[in-house]
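Single chain ahead, written as structure tokens, the form predicted alone.
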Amino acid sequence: MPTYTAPTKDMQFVLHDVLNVSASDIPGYADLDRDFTNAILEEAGKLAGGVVAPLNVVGDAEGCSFENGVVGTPTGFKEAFEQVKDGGWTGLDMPEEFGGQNMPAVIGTAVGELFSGANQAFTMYQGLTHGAASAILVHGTEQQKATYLPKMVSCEWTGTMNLTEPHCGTDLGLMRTKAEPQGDGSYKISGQKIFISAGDHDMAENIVHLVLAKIPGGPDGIKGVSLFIVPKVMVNEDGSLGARNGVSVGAIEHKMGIHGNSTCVMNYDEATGYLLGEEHKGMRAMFTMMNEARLGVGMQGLSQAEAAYQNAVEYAKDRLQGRDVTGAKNPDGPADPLIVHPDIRRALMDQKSFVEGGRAFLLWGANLIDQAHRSEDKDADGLVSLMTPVIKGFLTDEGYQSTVQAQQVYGGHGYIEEHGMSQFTRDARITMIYEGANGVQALDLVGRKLAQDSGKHVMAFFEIVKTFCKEHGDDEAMADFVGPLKDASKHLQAAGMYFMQNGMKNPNHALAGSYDFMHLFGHVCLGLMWARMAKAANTALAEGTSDAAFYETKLTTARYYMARRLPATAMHLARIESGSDTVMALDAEQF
């Protein structure tokens, strides 16, 4: 069976040694000394990995129960639910007036990694009601968060997101379901949603839903949606639950991962609703779902890398497998541990040095999220939302194929079920997939995020990159990650140049190549990531530090990064710069 064991002290790196949380001047970072971290990272991992790790295994294997309407969790799931509410876990890092913790969304993000590492269909209840809660947060009247957020925050309720109907996923502006206005206020919601994650289940007394509909006469297409409050059963003005709302399950999917997570057919039927934000405004107050919901599926794409490199790592170490073609390491047993062949280490290379770029690039991520909120820095908000698509694409894609490696370290017994290496595989798959594809994800960086605000904020990335580079380029112990960044770097501009020189011209030659520009600005930014590892770890160990294996291991990893997994960037500008000729070539009748 696969174990998970929290990596806090990578965390602990990331945080203080590379972003200097402490030293910042965001509003509630003051509080992040080093040992308040460790021991909010401490005892989240201790959670994650003794109680909510061992319900992994179970929960893929039973998957969720639907029998007479009633949606049900696998074994173990609603004690171990009640822990993580108990500990208060699930308001960590909302506000205090609601019942959370108003801690900053790095420490969020951290702790959710960890849950996600651990259990990723487990973790997906009290993710997706953090997601519904901060949509009602920012666009709610006060009657509704007073009504909803205190029992949302403590996961008392959960909540969901609803977009997709069996017809119309990506393009939200085909949706029928309906919303009729009432006498009162409020709503009443019929149609048909598909794929809801923790749409239903037993550990909750109830479940609030966000529903995306229209209201007939209004606009046409996508600015014709909405957004509504639906509850699963109706509250009394007094907070009290009262009557069953006409809200259903018609079943719950079978699907190829994330068992433990009920993903539900739902029906409604005249179902009572209230508008959240304005009228047609839908997609605007489903977007602060949907952005956070990103960052968190990039945090789930990582976390399954992890578990599935640490568990590939020790299967490595004890294996035997051959002998080393430089002369025996185990030379009194049969043969040499899989760690001693090359391609084993190419493998666990490449997952080693994604899993902690992709880590820093995710708690960079959160940081702007803190700088933009807290600080109220537009500009952070601009740099955050270029990343959004990259965050959630490349990790997710990455975090993928890494889980793949880890599966292959395997070799057969990756294959077999028994020793659960393709559950991470399975879990994994559907990152790439859900809160928008990731071939979405790529047209919205290319098409809507390079070109926002007249490209200041990609040109900010840029500023960034030049800035460290130029700060560092005449550093010695610098010179294997300047120069390789720097040259990434260029790659990435000159993609940018070609869309600009091309893309008006013939749109195609830009839709073509934004996969390719969504990874390669992705191994930029954990280019970035590394140099700034780098440099703290070259610092360190000038300071004396008692850990220097630590921090030499970075070094070296970094360098793997710079000359092995980097490099990919000149790779994808190629396919950019070749165009969209050869994509479009064919007419749909030879396919």
The other form holds:
2 protein chains.
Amino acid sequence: MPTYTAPTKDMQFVLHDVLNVSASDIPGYADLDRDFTNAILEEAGKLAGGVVAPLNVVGDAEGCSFENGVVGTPTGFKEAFEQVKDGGWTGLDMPEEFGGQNMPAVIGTAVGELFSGANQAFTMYQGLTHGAASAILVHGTEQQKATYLPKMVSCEWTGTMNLTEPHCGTDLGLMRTKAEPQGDGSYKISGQKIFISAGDHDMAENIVHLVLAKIPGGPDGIKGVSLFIVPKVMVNEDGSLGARNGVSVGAIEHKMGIHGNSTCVMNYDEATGYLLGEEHKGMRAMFTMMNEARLGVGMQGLSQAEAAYQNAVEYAKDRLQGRDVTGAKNPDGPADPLIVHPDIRRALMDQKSFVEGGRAFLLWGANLIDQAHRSEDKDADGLVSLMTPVIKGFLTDEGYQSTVQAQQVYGGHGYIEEHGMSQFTRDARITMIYEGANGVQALDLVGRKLAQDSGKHVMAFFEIVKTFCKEHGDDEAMADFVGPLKDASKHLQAAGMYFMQNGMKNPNHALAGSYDFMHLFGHVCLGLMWARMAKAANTALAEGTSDAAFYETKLTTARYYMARRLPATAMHLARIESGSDTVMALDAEQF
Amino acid sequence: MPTYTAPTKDMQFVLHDVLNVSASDIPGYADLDRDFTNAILEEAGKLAGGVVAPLNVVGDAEGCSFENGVVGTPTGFKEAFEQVKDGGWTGLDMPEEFGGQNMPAVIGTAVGELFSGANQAFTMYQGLTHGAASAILVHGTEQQKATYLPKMVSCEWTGTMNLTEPHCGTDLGLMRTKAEPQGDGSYKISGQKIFISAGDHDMAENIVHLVLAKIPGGPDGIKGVSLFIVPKVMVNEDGSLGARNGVSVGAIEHKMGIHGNSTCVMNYDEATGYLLGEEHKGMRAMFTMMNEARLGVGMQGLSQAEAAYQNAVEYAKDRLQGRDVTGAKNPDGPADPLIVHPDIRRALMDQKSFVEGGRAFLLWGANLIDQAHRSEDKDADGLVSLMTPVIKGFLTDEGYQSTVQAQQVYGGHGYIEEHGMSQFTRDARITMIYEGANGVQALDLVGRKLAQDSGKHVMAFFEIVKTFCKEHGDDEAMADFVGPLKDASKHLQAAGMYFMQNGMKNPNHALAGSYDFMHLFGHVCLGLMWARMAKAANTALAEGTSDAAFYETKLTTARYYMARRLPATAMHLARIESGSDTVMALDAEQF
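Having seen the form predicted alone, the form predicted together with another copy of the chain:
The next block holds the full complex; its first chain is the one shown before.
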């Protein structure tokens, strides 16, 4: 069975050596000294590794049940969920006013990685609740907030997001679910929603569904969509629970992975709903949560890569197979461990350099969200908005690949379910799809974000890279990092230039390169992160750290990323600069 | 439910327009005119698409059963297997002497792709039998051949290959299974073998296990391994079946995919076995079949990519979602089909250019095997031996990625099992692992094959590329293809040069780049195939073909491959040329 150990030390390195959080003037950051964050991460890590992780394979093997309209969760989920609630983890980054602890997103994200790495399917029950609560927090009336938030922050009630219908996923303008006004401020919601994660289960006494629907007579398409609160069980004025609402589960889906999470077909049959935010402004309400939600999915992709990597390393150290070509490393044993072989190391270094670089990128993103929200910094908001599709798309694509590489280290043992390596890939696979498939992330990046505010945010990103390279360009100890980062950044600029020059004539020239641009951007971001981490490591070593091996390892891993992963940027640029001619040339019948 | 349509037209194009098989002087090729091969492919395609393909999801959902020591196959498998046997498909490329039809490997491989594309798990029962029969054909005594081959060619009896043990997969020198000589020419085989595909089932009256084991007192390690025939049911002298042999199924494995194939733990308890080939030469006996077996696995990877691609195309044409940014293509409908979107096309073109290029590469490989065996051409044998790890490793890695891309086209519908797209990726995943994990293929390529016969075969490969580029370098209609192929080939040569110059000093410098080299080589091979296909298309168009659209599509797809896939070669070269320093630097504890 796979194990999970919280990567606390690496998180501490990113939070303090790289992001230097406690020195930040973002409200709430001053408390985040090393001891404090370490205590939080250690405590969360204990629960994640000790209680939540062992249920990962259980959830995969058992899945959820659906009998007589009732959804059951796998053995042990309910008890573990109680422990997570009791520890106060569900409200970690929620306002104190509603029972939370008001921690910054950077801490919520780090802790989220721990729980998700331990058990993605399990942690989604809380994750969806967090998303729904955030929407109510931003768009709800005082009464709605008072009614729902305390229960949702504590996860006594969980939440869901209902967007997709059978005939519409990305294109929500095609939506058919209707909301008929009842004259008393409430609406009757009717329609079918599919792929509803945590749609129903036996771990909470109520479920607060957020449902997108159209009010008859409103504008066509996406502009006529509104957002509604539809509780599973009606809530009386005194906050007690009343009768069942007109919402039921039609079926649970049989999926490739995340079996422990109940993915439901939800039927709304004149269910009572309450408008959340303004009429016809449902998409806007959804969009305000999108940066956080997409960052959360990027986090999930990364978390599976971390969990799979940990197990692959242990297997590579334990499994004896073949001999080191440069001389036996375990001469008294029947063979050397797998980890002596160069190609196994290549696979592990690919994973390690991605996981650690991706974590820095993710936490930097969360840091920017805090800056945007807590310091009301519009530039930070613009920058993280630009990078959000990259965080989501790149970290989930690469995270998935990373789990596949980890599985490969096991050979045939990775293919049987016994070792749990197949589950990491099957669970990670969904992160490339939900919360906007990665092709849609690329479209968002190139079609919307690049040009937003006259390209101000992408210029700001380049400025960050440029400033870093300038500051450390003369530092010989940084030569291995600044050069490759500069080159990669030039490729990204050239790609942006290509889009500007050609996308005007024909938007397909830009869109045909959008996916490659997202990956090019991701590599430059991880290149920047590795350069910053190398700088932090050099600083620690110069200051005579007592943990030189840790920082030396960072430098080696940074060198690996520069030498072995960053060369991908030239390939993506070449693909982009080939334009859309060969992509668009065929008629549909010729495929 | 997914469907499967035999890609007969594309196979015909490769066989005739590109490989020009009927003009070849390889014995048996003269019969292969267009009508004849078309009739075979059409007939096989009918059975594959109509009978075998509908059982693919059935096999995945039901899996195999194991009760009271008896393995059962999914509903319908037995009946379909009878139809495949009745059609004579199991002996297509086996000698007439034993009931086969003596077709060349190039036809066996094309037909194999059809059945495997329709249902990989099902077709493996026959595939394993083919492998075991081939071993008996080459290494068996006259009596062994007479006893087993007629039954195996017809698949009345099926076969298995028993190599792996719990503690040894790649490193077979660690093997513990023993073979005690009985003085009467037979041996008592005892030990446990795992991951035995088609290890037991209810579709044949006997199963012929080929088992690697050690005869006590023989040389240590891999040099002391012998190969044995161990029938499930003893065969009497008159060919009738006798008592059960001492072989039983310990368990069936629960796997990520290929659920329809029974992967067994086999227990040999003083089972009677008969030496196949010479004592202690078991590995040599295995190796003689390895080119064919690995080509067969490359074929499987490709076959899943083809099947997944076909369904992704249909979905992209049917599913209405969003609008073409350059103007509505389906203005009377609620939205345009997915296929109008550039990023969907990019994904489909990636798949199309891989599948068609990979098929040409695969059939070229089979063509070379025929040349090697039927024409006893040692140069062809050397060349295909060099390319075999590339065919296996590259076609399965890329084949798997291709199925992931196809799944992605479906969005959330690709993640639920209902549409069958998840199965393609789960089934394809094993092809990267079995018959030598792809890292081992890379090791074989760089550690053994490159330098074989003083590098003669890789020089021969470069000569083929060079000759092609020279012959068509002045042809303006070939300019889009010859230039990129030349560049890619230069990258491959530079990588080989790097290995020569640095691998001597430190073999890790070569081995750390082995995986990238395998992919670099694969891209050059597909580049060569696309250049040859472009040439064939130009020729057909110049000759006034009545099917111009087909050939024009080939040219567009060739251009796509050159512009969008071949740029990967520079990245792989950069990774290779970074050497092994960053790969090998860390101590095991630092991972």
